[in-house]
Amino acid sequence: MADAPKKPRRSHLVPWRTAGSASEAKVTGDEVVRDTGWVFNNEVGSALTLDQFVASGDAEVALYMERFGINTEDAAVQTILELGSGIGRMTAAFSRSFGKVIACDVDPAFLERCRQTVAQKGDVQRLRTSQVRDGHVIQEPAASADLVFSYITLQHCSPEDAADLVRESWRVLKPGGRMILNFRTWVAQDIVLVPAGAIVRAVWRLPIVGQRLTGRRWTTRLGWQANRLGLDEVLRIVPDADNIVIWKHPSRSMKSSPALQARRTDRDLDIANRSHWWIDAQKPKG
């Protein structure tokens, strides 16, 4: 019997891979941060600190609360699955505020470090890691968590498995639950950006070439641009939600045909940046 045909590498995974491979090859935290920093964080310097990462991810988690009106009281018996949590820069954060945290992102060695960092800046015992599979699959049951957060991580998916972890979020949340995803929208930088990150992730799959590559900030940075999913394909994905908020930045209007039209209410996010939006959609509690 012939053996079935191997699965193409998807190439915007494999830097994934390469930074989950540094990771696990580092001792320490400051040393993840440090060398890893083309991936784990927007600033790079030999002195950047595990502390400092996480405080900037401390300062965020308290803004977004604050402005999507969490209530801390509910979230202290609430259970919140973020997707994409990379070594933790945000989960510490969510573990001092949440009952129950699940850190879910595609790489075991980003969640054993995110397991690390919660244990420093943290409650790790109120932590629980899960693999995001294949890129596209929460490995978690239906109806088991209160809150699906995620930031600046669906615009680096392609936009097939961009779309499959919307449903996949929607999915694993409670009834009455709330679901809010952040993704990119398009600029005039896009126009160059775009193709580049395509020709980017076509070099990634070069052998030796590609694997030095991956490991590189400009690369990076290109190739992660990997979609640009749309407000009217976002909310065809879940058409049963109820109270549907766009959160944009003030400068930017948010547009879609006039059926999905109605079933949004837009509202000004001014710690947005300007090339993002969110969705906060609620599942039906029926």
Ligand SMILES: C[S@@+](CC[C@H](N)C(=O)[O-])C[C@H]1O[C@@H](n2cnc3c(N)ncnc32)[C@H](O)[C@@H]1O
The other form holds:
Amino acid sequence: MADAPKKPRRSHLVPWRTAGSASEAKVTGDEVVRDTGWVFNNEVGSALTLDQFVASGDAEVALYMERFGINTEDAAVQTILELGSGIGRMTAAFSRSFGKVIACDVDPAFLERCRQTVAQKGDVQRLRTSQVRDGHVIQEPAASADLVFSYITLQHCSPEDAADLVRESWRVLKPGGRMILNFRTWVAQDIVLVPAGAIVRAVWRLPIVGQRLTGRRWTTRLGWQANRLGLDEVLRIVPDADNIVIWKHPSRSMKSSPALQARRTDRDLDIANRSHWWIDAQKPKG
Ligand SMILES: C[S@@+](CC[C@H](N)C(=O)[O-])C[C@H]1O[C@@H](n2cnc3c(N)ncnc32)[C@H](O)[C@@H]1O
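Instead of the form predicted alone shown above, give the structure for the form predicted in complex with this ligand, please.
And the full complex, kicking off with our chain again.
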């Protein structure tokens, strides 16, 4: 029997594979941060350190945990699954608060670096890493996490992978658990950025030229503009979700179809990027 045709997912993974390979060639965490850290927190410079890099994650984790109300004493006995952990910018802080942390990423080299980051800046005894197979399958059993958290990751996936990863996040949640996922919505610049991103990803597929362009900061920043999954699409993936809160910048209003409007409450999140929104939803207790 002929193999089923593969979905065109791969070019979305190019920037991560390239940065992951580059990180493998480095010896210290400081070197990794100087060379590839910008793919995570946009900072560049020859004087960057792992300390500064992790401090940026610590500050964000503290704010988000406080705003989402997940900085409870229960955290110490909970398992958090971080989808798109990268090299552990935020994972180190999670490992200091949660009983167990499952760091998931598509790139195995990032996960290795994540382990090193957490060993230096967090509690590595609480960490397990798990590669996301083919960029869309979380290799963890159903009902294995109390919380699934993802930040600046789903916007970079193909629309199919992003939708699969929402489904997978829901699958691995325990009954009563919470899924807190970050997305990006449309802004005016997207009229240029999104088509330019598609062109760059097509160029990345070309022999020689494509190879030369991967890993350049400007192409990466265009090529990773991969999807703007909408609120309706996400809500339809989790038809049984309870207590749905949509967190968004105060200047934004989020629209969904009238049928789905009643399922959700909107809350302002002043620390959010103007183009970001989050779904925060609870899995029914059973
Ligand atoms: C911009 S970085 C953010 C990392 C981390 N959340 C942070 O804030 O530092 C996006 C991360 O998502 C990962 N990623 C991209 N596509 C993915 C996919 N389809 N499945 C799992 N991880 C993915 C990348 O390898 C990268 O580590």
